[in-house]
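Given next, in structure tokens, is a single chain: the form predicted on its own.
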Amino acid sequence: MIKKTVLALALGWLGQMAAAGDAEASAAAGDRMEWWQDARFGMFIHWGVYSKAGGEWKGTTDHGEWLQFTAKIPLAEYTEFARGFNPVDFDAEEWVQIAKDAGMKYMVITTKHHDGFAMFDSPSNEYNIVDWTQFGRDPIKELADASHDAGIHFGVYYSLGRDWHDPDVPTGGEKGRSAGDRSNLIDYPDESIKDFSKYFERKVKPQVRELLTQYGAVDIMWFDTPEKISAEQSAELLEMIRELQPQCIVNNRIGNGLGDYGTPEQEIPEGRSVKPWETCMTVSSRIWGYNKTVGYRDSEELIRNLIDISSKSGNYLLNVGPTGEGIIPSESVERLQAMGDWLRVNGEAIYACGPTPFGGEAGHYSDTEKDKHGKPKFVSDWKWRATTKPGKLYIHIFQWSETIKLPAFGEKVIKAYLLADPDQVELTFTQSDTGIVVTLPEQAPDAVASVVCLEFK
């Protein structure tokens, strides 16, 4: 029976968040989504017991996390492949060391994906990694103390609406998906008979428990898939994590309405939000998992996502998908180094940064092309984006020319200098009601983008 305080906490939940504007939905985070909003860029880490197919089963070779469902595996024979799950080359220590020497601030591993297998040692379910596999170590205890030790925020990710391992977890049936579209249906194929609500009760609340109870700070449950939860759920749930961890974030997929922050997800929105966003992407050109046949995005493609998404406001959660021996695959890592490396120079204008005072250098509504829902479509432009500090506007230069022209800006510009030339030479530069002109080098000092800073009064 559910208490009625918790009741009274979805409602007045659902309440705030219908009632309040975004800048009010933001400032309910408090304190504790300081830290995150001044992180911008973190990793997503997709692991498990699928890593281990590297994309591959029976000659097809396009799968990845999903690689129960997409390849049509029975339960017993998937737990079965589940066993000689043994990621030998595993190296916690090293994993935070690629993050922390990318610029990023936090990370966030897979603890249960839609598969149901626990990457954890989770006393209420044998299915994991710890119980289950010759493995038989935490690598999640193990990246929790890593990441501590190394002054990286830590987060988990957990699968809440869907679990192909347990037999109560019904999906779809809303407009648009037939009923059961993500459910096992192999191994449990009457819909009607599953029970969202045992299935919260037996896993999703004991192994929530477990997370933020045995890994020390935990400061991001990072939910996917709510799916059939009620809003009584969601709450009981919200609740329990602020009793047992009130500085961990959560973000809006723990499902109706609740949570810190947005999730889209393979893209970036077209505009600012005063509300707090991440965007989760793949370093890989598609697959969240591991696929050792896709092609993987460039560096100048990540670093100016960085950028895009840094002056809209926004955060950028970038996944690796880890072999099942559990090295992350170089490609990955070049990639993360060029960022690093990029961020060591001009890291001054993501971190902490607020969102551009302008806006329209981001793109423009096509007047005849439409996006997949109908609407005009937005045609992002890649000339220059803007971020902002106290006193501080910088512009990242993607298109390097004699000059840089910047919209009219309300506050008395003072100096100009390129962020990458450490004595700080002043660019000529002219200010008018019209508009900023910047005079810029002959010479961009960097291939992909270069930081202009503008100090103002």
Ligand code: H79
The other form holds:
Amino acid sequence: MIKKTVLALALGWLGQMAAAGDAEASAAAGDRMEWWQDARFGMFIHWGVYSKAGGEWKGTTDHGEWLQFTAKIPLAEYTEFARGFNPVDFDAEEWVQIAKDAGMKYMVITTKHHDGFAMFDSPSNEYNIVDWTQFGRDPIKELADASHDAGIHFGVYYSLGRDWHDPDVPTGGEKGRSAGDRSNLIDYPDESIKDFSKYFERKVKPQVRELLTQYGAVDIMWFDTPEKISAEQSAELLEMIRELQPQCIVNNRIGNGLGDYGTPEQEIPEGRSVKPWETCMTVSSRIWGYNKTVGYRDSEELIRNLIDISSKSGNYLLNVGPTGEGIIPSESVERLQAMGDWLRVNGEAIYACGPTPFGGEAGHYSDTEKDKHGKPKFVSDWKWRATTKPGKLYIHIFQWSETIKLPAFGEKVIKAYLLADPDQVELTFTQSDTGIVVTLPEQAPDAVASVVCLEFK
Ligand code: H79
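Please show me the structure of the same protein in the form predicted together with the ligand, now that we have looked at it in the form predicted on its own.
In what comes next, the whole complex appears, and the chain from above leads the way.
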């Protein structure tokens, strides 16, 4: 019964996910992916000229990294606005330290979002932070260096199929989407004359080459919005990356079924998957770029998400949106610190762990509610999760009570203790064919999640 549930959950998720290319599933890919599979937790950074607006434009306040598009700003005005980008407080080492203190093992920073502005020194295109602004520094170089020095893996985000600065980037037109629905139609209104391959040759290829040759090791190429890229172009781009940096891993948004891992956005899949995957999510309640008025998720939700994701063998790429001055908002820093505090005690049960041997604890299908596909809606349960290591089963308990009852487990448990207990005082437990019952101390060591380690032979 339990096995069946896990399988159903896994298949449900597989259905939504663009499969990584089979040709890529080689020993070499396994090698490349090894550090990433163990890492579990990374920092996503959305930072660009839009950050300077803090989400506000001429009285409207709900903008983020899509500012140019959502505030309907003509290119002439936006590019002038970009001239004034001057993040004098930017300190790469500080950002890397915040990531490190949070227990994050890698970072991915926006080098070009949909606005087309390069946040790096780009000899092939003058619309970049070094040539276009008085700031004159290359933050990608500074972040790459600081990450390398600190042992944090370094990755770059690049928006592939949207660019509101280049005249040749069509969007939309397929199922349920109107032609040009994500294009810059203010300055380039005629979608029919846009030629993606012109933009691909003129801008994408040179800039991706720059990113992979100017900064030493780039561990991740994180593409977004493949949109109109052809299968040939996705393959050509991937080949170029493999040639320039064979160890660089690539997400599935390179398009056309290629890439090393799947990327659910702002959501956590129901169950585990056989393919590598990473949930990207904002610390803010919904906006990726800096917004002065947006709310934030609380650290309890974020810690539980990290555990939930780990128990399904995924990674958590958690996003912060620094200000136009270059400061990561204190609301985000506080939450990341809380995650770091939790991980310093319980990280053994997250990093390099295998997924749950159970599965049913993740949630259930609603009898009444339907999801957007009209199927029974999956509702997450938040009582406990499990992760594993050789000889160890970790139970992350969200809802504390006198005992915890676990399903049947095929190995003989020999010892149980709390990870938060430096003395590893043994907890009493009983194990039978129907399951394991562990007696818990009165007080939970952590109000958000306490981890019981069960050692087995
Ligand atoms: O970079 C982040 C997003 O900006 C980007 N991907 C993540 C990692 C992204 N691009 N497109 N989408 C996400 C999906 C489309 C979102 C939209 Fe909207 C919702 C388009 C219209 C409604 C955001 C909210 C933009 C306008 C309103």
